[in-house]
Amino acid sequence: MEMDTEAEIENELAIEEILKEFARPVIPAEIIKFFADDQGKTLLVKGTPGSGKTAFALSLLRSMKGTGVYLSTRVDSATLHEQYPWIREEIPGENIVDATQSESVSSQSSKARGAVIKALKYTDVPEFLKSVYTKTEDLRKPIVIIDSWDAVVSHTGYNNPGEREKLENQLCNFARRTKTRVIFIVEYMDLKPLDYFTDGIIVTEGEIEEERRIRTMTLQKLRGCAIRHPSYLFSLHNGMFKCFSDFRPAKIENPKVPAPIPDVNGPGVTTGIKDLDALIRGYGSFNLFKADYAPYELLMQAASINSLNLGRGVVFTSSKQLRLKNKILPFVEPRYQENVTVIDVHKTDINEFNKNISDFNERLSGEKKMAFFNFDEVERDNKEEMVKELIPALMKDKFTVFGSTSEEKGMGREMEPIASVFILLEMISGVPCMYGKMPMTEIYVMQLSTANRFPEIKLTPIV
């Protein structure tokens, strides 16, 4: 008994941590606006199993702040707290109800897990609007969610092509005289009737690239709303629906010098990103990255300023890269900002950048440094051969080299096999993401927090 009891304390210290950590879902802008007035409104969820739909309309509804009512076809109450635990306050068991009448399900349901699913009691199309009004007329701002029609329809008789259409008509209408949210969860793909009659369309997909999940969800059709951004990329990290906006870096009002993160246990160096730490064990001494360049710089950004206040020394190799110096200044500490200086490869022979890199490594007595490269201007100003003669030499100087590149060939190609590093940076609908490909990793969004006065980025992982 005594270990019963403890196991049900550590499911609901995790069930908080989760509720702490997500306290309310992303939803995107345009639904929100879509569902802000107290009309009622019916939206259409499209999609193939597994690509997101149920956990999306579980978080729209606990984002809209209503009582929901859970038509399943699916799952019992045990069963649906369970994976979305973080659901129990918008729909209790009550209102989780049997939409196929399916008296056997309701029965082993019971005896297995000790809830029982109501099961809606109709005949007719009247019947059927009849018991869903039931459900519904008492509750704060309804939310019904019927998941999934196609399987409603299935088990209540309304196959033929016109008894559907009527069936489905007729429920739309009664959303917008009562004044209920009804969302529609389907496993179709194609048009039909019922696309029409809704107010709203949403398709979610999910993708595989390299091994590895993206979640996109497209915004088709909102009636009466504008849609500024069609495709959103999700994801479903501990089971909330959470989408990601366009990326745009926001100027920081008086910034302030960020504590520095220390170096991971063993021969790594720290990111200056905690998440990547855990995640990576940090950075080794040579780290290549195929790379857009919007989600390189957030890299080289926090690895930059976090080196810096640690009292180590930081070169960038091209006077193109003035302009990101200058940019993380501002969160040096005075003292360490002459430990960051330009060193043009483009612009030097070998023997004029070592001397600089031995004056360089002299000033700072023997500190871990590090050096950037971006392989497509060396192999534009015919600097490879150069370059790779550096890099080994800055390795054995204690550096933490860097090397990007647009194209997964050339010079980055060929580097490739002393990487101890290697990670894929791009932007998906507008977000800039990453993940690894040595240590192997999923693919995780990259968020940009200012909310403490300095750039600080967080991974949320694509599942």
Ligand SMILES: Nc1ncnc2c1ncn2[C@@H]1O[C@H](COP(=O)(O)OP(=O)(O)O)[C@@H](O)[C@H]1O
Given for the second form:
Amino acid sequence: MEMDTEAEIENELAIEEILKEFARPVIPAEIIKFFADDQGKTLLVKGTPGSGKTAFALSLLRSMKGTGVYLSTRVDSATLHEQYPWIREEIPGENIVDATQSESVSSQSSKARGAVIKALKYTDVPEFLKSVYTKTEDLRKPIVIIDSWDAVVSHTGYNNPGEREKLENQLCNFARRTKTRVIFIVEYMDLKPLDYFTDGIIVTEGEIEEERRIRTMTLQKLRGCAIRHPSYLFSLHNGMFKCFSDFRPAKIENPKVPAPIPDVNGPGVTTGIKDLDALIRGYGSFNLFKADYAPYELLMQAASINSLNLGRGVVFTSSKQLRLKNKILPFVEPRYQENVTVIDVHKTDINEFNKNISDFNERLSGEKKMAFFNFDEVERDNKEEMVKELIPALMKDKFTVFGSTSEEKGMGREMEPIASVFILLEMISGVPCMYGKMPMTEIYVMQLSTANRFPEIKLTPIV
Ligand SMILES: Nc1ncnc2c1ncn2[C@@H]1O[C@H](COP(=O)(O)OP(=O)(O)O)[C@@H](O)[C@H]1O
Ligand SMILES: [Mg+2]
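What's the form predicted together with this ligand like, now that we've got the form predicted on its own?
Full assembly next; the chain just shown is listed first.
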């Protein structure tokens, strides 16, 4: 192998870190722990059609490489590969079993598609179980995913509820005895005997809110396992299940100044976040945010660090933002650190504020600047009239102006007509999320990466 330079190695490691964080399916830690011991376990996965059960099952199998089989009883393997193209690369063919009982499943058609898919033929449930057992008996701690169990039962005409219950009970006991991990995917949503037999139950849901889909996975029970998060936000982006764990801003040791991101083509001012620039084409001259504080701080931080490193000025208008100012300074080039200032709108009158702004402008070489207002605080201090006068003046003066409000009323509502960007920022299941009302966007999870020693935000759509 060629000798890599240290920088190249460092870069490779950084890329790997990012891939790990952003591109891979992520299974809730509790479920990984639930399956981590040497016991046989059974898990029931429930959810309405399209809620993500299959994507979850395949992603789980991928993260448990080579130790099990996924039995596809509803969807033939060709369709499965079409819907989830990533499994071709990520899950060995022998781990996927076509159990649809359709006539078209011949080794011929599978071969033609280049996949080593095995078909499973059965006429009754015991025969089904026997063939599954044969497939897994050589594996250590095998995992068997039956997608779906309802389909197996209905294919085989096992419709007598008493018989079905007895069989399910036996199956759960069998899993424990043989240290097999069985995942039953079911299509019913009510409580059935199987809910009591299995060691764990998880439910996938996809709710539509304001025309945007929000997916959550609820951990209902996981025997012998502490459930830290009963509910996870997740996405099926790229057909992979990815859950998001709660947000904890990491302290960055040994901070590094990032190379600034340039403005997008067109009139927009860069947001300091590549993914967001691509999405909304930069900020306009007045930008409104209806926001929970934590996600809004992520946006302010990204915009101000980037702006300063482009040699531009940044004005905070409340002494409460001093904390944020101090937080961003380690990521700003020393020669630009004087370009950020706090001119407190709450402690000045309009003349004094304007005087401070023109002094500030004189010190700067660049033309573009940013100013941040918190409308909740402005309203609390009865400074509305002053700020309503200041904002258009600042906009004329080449400022990109930001206004945030926790509720869409009062000043937030009044300023809406002049906003060219309107973004909603919300914590959902402990995760910072954003979506654009103007321009209209899907809902995105904001993930903070510190792998490169400066705060970096990536957006993942919730699909
Ligand atoms: N590549 C993809 N990109 C975005 N969304 C996808 C992708 N693949 C699947 N989905 C979404 O996942 C849904 C199906 O998920 P699936 O796991 O098959 O649900 P279930 O098994 O619960 O019926 C689809 O309706 C679609 O919205
Ligand atoms: Mg499915």
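Definition used throughout: the rigid core is the maximal C-alpha set that superposes within 1.5 Å between two forms. Numbering follows the first chain given and starts at 1. Just so it is clear, the structure is predicted and the values come from calculations on it, not from any experiment.
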| item | value |
| --- | --- |
| C-alpha of Leu139 off by 2 Å or more between these two forms on rigid core | yes |
| Rigid core fit then Gly311 CA moved by 2 Å or more between these two forms | no |
| Displaced residue check between these two forms: Glu90, CA, 2 Å or over, core reference | yes |
